[in-house]
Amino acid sequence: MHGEVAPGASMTLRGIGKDYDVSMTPAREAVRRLVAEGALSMSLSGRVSTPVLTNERVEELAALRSLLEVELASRALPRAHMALIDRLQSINGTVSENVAKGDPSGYIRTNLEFHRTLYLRAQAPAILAMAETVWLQLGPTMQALYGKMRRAEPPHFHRLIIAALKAGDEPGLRLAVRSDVTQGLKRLTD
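May I see the structure of the chain on its own, in the form predicted alone?
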């Protein structure tokens, strides 16, 4: 989910077990679940790898992010309070630090933390679970996107999201979230 594994990277159950210090049974069950959620693919021969997403698949997942995350943000707005806004500003500061350090995995992790922190206020666990599944499927691709964008500063849409929350501006919030979750992914399909 955090872009730590490249698209198309192969792995073995034995290697997964060793990396996470677990036996073959939990490694096998985790792989089965991740295959079912679309985060990994398994060939008929049993080869496990992260999927390489086509332009069409990236566009589909971007559309899903736009639908799900805009809805979550809209539902969170009436429950937003200053403590939440302060927390989002703090997380965004960490996003900035990761950009300055050139840490793609840290950037991806804290960017998702920013969004998840906001969306938890929506109190819509089914929609959030769907969004997290999309994030999981996009994880390896996010690393490639980070490299393509050559980030030098944090996403300015986060500041717009925070401003819209402060103002209670639902149309502005919806636009800022939609722009934030789709603008980068569009670069992958160019």
Contents of the next structure:
There are 2 protein chains.
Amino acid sequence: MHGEVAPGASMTLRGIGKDYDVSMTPAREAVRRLVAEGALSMSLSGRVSTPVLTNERVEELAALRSLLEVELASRALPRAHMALIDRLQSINGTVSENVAKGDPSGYIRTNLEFHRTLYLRAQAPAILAMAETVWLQLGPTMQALYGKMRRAEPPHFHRLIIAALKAGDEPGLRLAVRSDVTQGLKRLTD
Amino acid sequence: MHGEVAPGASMTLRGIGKDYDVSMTPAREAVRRLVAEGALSMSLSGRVSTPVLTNERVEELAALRSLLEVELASRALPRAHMALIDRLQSINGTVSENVAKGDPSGYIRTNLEFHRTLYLRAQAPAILAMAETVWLQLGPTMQALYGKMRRAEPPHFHRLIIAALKAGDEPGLRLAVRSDVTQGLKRLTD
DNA sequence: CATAGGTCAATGTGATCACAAATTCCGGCA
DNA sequence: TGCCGGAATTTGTGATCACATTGACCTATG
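Write the structure block of the form predicted together with the DNA for the protein whose form predicted alone appears above.
Once more the chain from above appears, this time first in line as the rest of the complex follows.
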């Protein structure tokens, strides 16, 4: 999810087991779960690797992020008090730090933390779980994206999100979330 | 998914294995996958059962169906030719038969086949997979719903969907799909 | 008769093993 | 030098086992 492993990286059951000091059995169960969630792909022979996403797939996942996260933000809006907004601003500072540091994995992690913190207020665990599944599928590919980014951009749309939350502006919030989610992924399909 | 097992039904690894003439290992992997997809729930002790959904959860899943399936229908619309519409009408006939027969599981199965046939035209496998995950989570509860239905209602909204497809009416299609998806689930939360 | 305590069966977990399939690697041939 | 083929290693699958824990049943007691 955090883009710590590159797209197309392959792994073996025995290797995973050795890494975590367990036998093949728990490694197999973890892998099967991640395959079910789309975070890993399995060849017909059972070999497992991180998926290499086609442009069409990335476009779909971006559309899913947009659909789900706009809904989550919209549901969170009426419950978003000042304490939450302060928290979001603080996280946003950490995001900027990671941008400055040039740490792609840290950037992805704190960026997702920003979104998750907001969406937790939506009190919609099933929808949030789906959104996290999408994040999981995009993880490896996101790393490739932010590795390619020439200029590290500050979290512009995050500020729009915070502003819309403060103003209680629902259409503005929906647009800001959609823009933030779509922005980076757009570049990925070029 | 087809509502063949009631909500809250519990099952054991050895029991599943015996049913399908395999050992515990494949049963465990299947169960873990279904748990990851939300189709089964697992207690802290590892016991597995079909989930009993709260009203809030049903509302969430209905919202997810609405979001995802409206998008899928919208993407399928430009690609929907006459052959597809004929196919949908044929499936719709089978749906009516199952309604008349009073076969809840058959009704759910053919109803989902109607939706899947339309959505396959959207050429969006990731979104369709998410929608099917939602169907999976709703399966057992759907059975409880259609078991409670006094009067078996004909697939009214399906006809609206077909009409909108014929007319190329996108707003009408979106509304028809949203209504069809929401209709039954609304009654479930009372 | 109800309830609490204790015993026993049932269940999930993780490890290990045998086996088949596939991938890789290496040598030989064109 | 490039490509093909076979052998050996790697890898996933399914089965079985030991063990700890949980849940259920049964009995005894108030």
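Residue numbers count along the first chain shown, from 1. If you superpose the two forms and keep the largest set of C-alpha atoms that fall within 1.5 Å, you have the rigid core. Bear in mind the structure is a predicted one, so any value in this text is a computation, not a measurement.
Relative to the superposed rigid core, residue 170 undergoes a CA displacement smaller than 2 Å between these two forms. After superposing the rigid core, the C-alpha of residue 46 moves by 2 Å or more between these two forms. After superposition on the rigid core, the Cα atom of residue 9 is displaced by less than 2 Å between these two forms. Once the core of the two forms is superposed, the Cα of residue 18 has moved 3.0 Å between these two forms.
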